[in-house]
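In structure tokens, the next block holds one chain alone, the form predicted alone.
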Amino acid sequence: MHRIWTLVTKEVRDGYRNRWVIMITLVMTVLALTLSFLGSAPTGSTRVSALAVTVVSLSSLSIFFIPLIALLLAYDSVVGEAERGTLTLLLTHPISRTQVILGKFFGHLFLLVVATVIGYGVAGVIIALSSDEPFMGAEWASFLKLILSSILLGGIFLSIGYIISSWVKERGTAAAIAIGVWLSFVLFYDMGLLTLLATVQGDVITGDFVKWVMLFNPIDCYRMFNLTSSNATALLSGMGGLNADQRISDISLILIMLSWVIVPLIAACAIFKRRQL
């Protein structure tokens, strides 16, 4: 555990030294504030919570931004050090390859936690203070669920990034695969599902089939978790008309997202153990 912690602190120091965490935090704060104020502007004369609108707006931002940031942090974590020769030096120390992956993962995850909590937290507090509703009466439960699930979403794509970095031999190849993975999960998966729904006629594809297909994409799990987290967010996102049997419980969605973190991370450790340096 001490060796993993040493690697965690190394990755965190490198992140601060390279201005990664500062840049990510600033970008997330500016984007979150901009999107929150633009999204909450039409709610001045309605009874819709401004913070609920912020949750819906930030959910849309997160599905594009957080996976990309996580992949950029992780894609060269192994292959980059292998090319620079520092990985061989690192492995001369009494540390296992599994500990290397875990140390890097928790270090990068900490950077994402700091950026997400500060970036989204600042936006949420400012929106809550600037709205007419009582501060403690805002949709804080939904907002906290947004932050928690955003951290999980970052962890998912960090784990996927380590698979890529442990598998390929060149940074350029890893970067290309990382962008392809991002496009596949964020854009192509849902576009393919929409195309299937548009081309297949009749009752061949049921609502249950679509629901279960969406659960195989962590992006859709994240979207469902946040957009149905309360009556207000469900109404704003257009998902308020879902029947009770069409909804997935929050616990089930969290467990699915956790499995998306753990399984790729185990796979990355297994691949790295077999990697020839």
The other form holds:
Amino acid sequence: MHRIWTLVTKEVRDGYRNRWVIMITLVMTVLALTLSFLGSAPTGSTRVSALAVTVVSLSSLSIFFIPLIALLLAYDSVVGEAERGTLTLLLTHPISRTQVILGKFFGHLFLLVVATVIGYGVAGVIIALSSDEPFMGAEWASFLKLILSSILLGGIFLSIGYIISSWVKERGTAAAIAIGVWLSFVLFYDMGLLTLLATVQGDVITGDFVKWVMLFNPIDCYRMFNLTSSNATALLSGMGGLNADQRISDISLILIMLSWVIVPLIAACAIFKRRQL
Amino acid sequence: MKPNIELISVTKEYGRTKAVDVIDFSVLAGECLALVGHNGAGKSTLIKMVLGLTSPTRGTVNVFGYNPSHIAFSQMRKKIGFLPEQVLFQNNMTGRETLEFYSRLKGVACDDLNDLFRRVDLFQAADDRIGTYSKGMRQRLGLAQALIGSPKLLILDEPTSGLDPSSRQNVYGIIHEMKQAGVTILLSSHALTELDDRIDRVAIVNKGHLTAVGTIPNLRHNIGLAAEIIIYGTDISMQSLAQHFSNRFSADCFEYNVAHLHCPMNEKVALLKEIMALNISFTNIEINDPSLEQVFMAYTKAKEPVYA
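Starting from the form predicted alone shown above, please give the structure in the form predicted in complex with the partner chain.
All chains and molecules follow, beginning with the one already shown.
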């Protein structure tokens, strides 16, 4: 266990040394604040709280930004060390390949946790302080769910990044695949689904089918989790009209997102174990 | 004596390429064996198999009696120090932070790191960032890393590659110390010449094949390369010499005032005695054994492995 901890502390220290944490935190804070204030401007007439608007705005930001950061952190974690020659050295120490992946995962996840909690937390606190009316418990719950699920989303794309990094032989290839994966999940998947829905009429493709297909995209899980997290967010995001039987419970969505973290992580460990150095 | 490293009929294939082809050798406890070969000969692949970083396609590798690819070998790794051929430590870490990291991975206390820094002559630069280190300093840091936890087996892949003569001397000084302390050492090099007197045995590898294993004197003796005796004298003394050896050496060997006589290594002394017994006056005699480079080149062309 102490060896995993040694790797975690090294990854965290590296993150601070090469300014990753500061950069991510700053960017997330600035974007969160900008979106929060811009997004909360029209709430006067909709009678929806500024925090609910912030949750919806930040969800949309996270969908693009967090997977990108996670993939950037993870894509060269194995292949980069292999190119520098430090991977060979690392593996001649009494540490298993699974421990190497886990050490990197928890180290990188910690960086994401710091960036998300500070970035989104600061935005939440400032919005709360500048709002005329105090927020309800349910609104804060939605906001906490946003932070928790954003961390989960980061974990998912870290795990996917390790699969890429353990698989390929060159950093350039890993970077290209990482960008491809990001575009596929963030953009192409939903575009494909929309095209399918537009081409084939609703009689053929049922709502249930669409719902299940969306669960195979962690970004859609995240979107469903946050945009339906309260009546206010559902109303703002256009999910309010969704029938109750079409909704998926929060617990189910969290479990699905956790599976999206664990299964790719196990796959990354298995691929890394088979990697010839 | 039980070998610490044992390779039995080991073959390693990458796709259709055979990086290592049916190689057998062993390194006894406390012995220093050098793997010598050209770039791409298979030395690094052999080292990776010994370290369990890659598995042989066929054959058996045993280190301390264990299969190094097996998970049970993990605890044996505490006893092993390894210096890779090329390692780029992180520039933004200091030398001390780097050694602390590897000490913790090995489960060794970081108390005596200063001793290690002194041994590799890096004490003054221990707290400087690696980005400021020269190539020699980085290599010495790598060596210090390999010495963490007083290993019983030291594996050094091209430890002097790219170093200046002074740094090379330093590296071989540390290798000598470790050898004196009874540490088993496996190192690789592409220069046989710099290993003379510094190792116990050498294994010559060429294109994945083992072409020779043995001590350098035995390898030099057994390859059958000729020694050269150069005799300087007057034209009269050369004529007398040519006349005496006319049935054994061609006339080309004798010039105006110098003779070049080649003979097998084991006949060198007898030939010298015979020359001296002729009672001819010479101005000088030089004896040239085949150079280690010549020996190495001859063994790389050998069809069958030579055990000397």
